[in-house]
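Next up: a single chain in structure tokens, the form predicted alone.
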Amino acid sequence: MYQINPLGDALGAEVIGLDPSRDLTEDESRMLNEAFFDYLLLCIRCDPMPAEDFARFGRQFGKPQLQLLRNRRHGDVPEVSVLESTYKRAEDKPDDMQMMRLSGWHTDDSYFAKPAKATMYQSLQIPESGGQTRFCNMRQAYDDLSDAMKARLDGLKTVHSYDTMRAPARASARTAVEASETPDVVHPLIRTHEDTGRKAIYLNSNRTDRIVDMNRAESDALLDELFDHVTQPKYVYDHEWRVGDVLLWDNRCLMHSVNMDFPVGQTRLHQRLLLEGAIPV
């Protein structure tokens, strides 16, 4: 049986002794799910897997959901996406890291009516420095709000767009088909987790455009206040990648961002599997 050790005070746990090459037993699956709901992020240390093995392992945690952008889907295993963030040339790396889309705090797929409930991510190649993925605990951030703020936020809804001018960097270009699949959607600002019943702030600084029935200035001010709150260091865990690390994280109560300050020419390559979720409530 494997061990589960916390990775940080804010969230996350490392799973020791789990072999992704074999199927989980019923007891192992139950224990892993309990740990996932407690820690919100699990790290399994292993070697890089072929895409088909990575997908097989991921299916034990849920049903895969296809990546929107077709050009990032693996040619043989389309439910797996191949994501490279390497700076090929010096001019590809800006002086201002905010101009890199991955630097913005976000949660995957919130521009869908049914966003992915979880993301599984494996490092295949990593740079010598930088490139960490940061996570913030939106559930704890909600719990720590004052009763007055919780009452103020209760019932508010937000518009999530594929892109929003609130984000300093623009989203990847879509084909006409992909654009037709991603109209603006509305989600609750406070989301109730369908598996645990716990509440969390549900935001995405790359996609959350505005609060419904609120003027732009008031909406921006409240969203900015919440982003400042949830990204306080006490809610944040920074993951230092090792080659082969598999992270499984809960998009319903976490945001993440990437430290894009890493050397030019050093490959940063991951594979990703999204797990199908439900309409947020």
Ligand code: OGA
Contents of the next structure:
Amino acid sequence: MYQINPLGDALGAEVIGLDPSRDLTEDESRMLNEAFFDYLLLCIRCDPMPAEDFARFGRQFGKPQLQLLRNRRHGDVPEVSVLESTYKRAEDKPDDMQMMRLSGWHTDDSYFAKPAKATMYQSLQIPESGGQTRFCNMRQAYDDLSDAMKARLDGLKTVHSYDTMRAPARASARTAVEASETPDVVHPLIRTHEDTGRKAIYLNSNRTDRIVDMNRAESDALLDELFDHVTQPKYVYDHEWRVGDVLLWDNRCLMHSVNMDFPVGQTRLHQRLLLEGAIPV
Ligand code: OGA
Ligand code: MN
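Would you mind giving the form predicted together with this ligand, to go alongside the form predicted alone above?
Once more the chain from above appears, this time first in line as the rest of the complex follows.
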């Protein structure tokens, strides 16, 4: 059996002693799911795994979904993405970290009508300093809103685009096929979690372009206010990576961003598995 320890006040728990090479028992699976719904992020401490083993482990938590950008898919296991964020040359690293797209707070795949419910992410190589991934708890941030604000937000919808000029850094280029698969989509601003029934603010600084039926200035002001609210330090957990950590996080009620300030030439490499979700309601 394994042990579960909370990681911070905002969200997250670590799982120690779980062997990812064997199938979970029903009891283990139920307990891990419960912990996942309570903590929204689990960090399973283990060693780096080959992509096939990583995908097999991930399938115990849901159905894998293909990553949009073909050039990030693993050659042999296409549902696994290989994500390298290393600065290979000094000129690749900007002075202003906001210019790196991964610095922006986001939830994975919200440009799809059916975004991934969860992401499984394993570190294969990490730099000596920096490179933490930060998470914010948009369920707690929703709960803490005033009743008046909840009433104001109730029923609002947002347009999520593959890219938005609201974000300081541009999205990765898409092929024509990838662009055809990612037209703008509309999602509720307040979303109800399919498994827990809990509400959360559903936002993505890199993709949420505007609120439907609101003029741009008013929409920008409300989105800015909500981003400031959900990213307050009391809602944030910073994950300090150890090699082999497998994070499982809930994209329905968390955003994440990366501290891109790490040394040039030190490899930062992860593998990722997206788990299929439902249309947000
Ligand atoms: C991503 C991402 C986080 C990280 O690739 O979508 O958010 O820590 N990565 O590299
Ligand atoms: Mn991401």
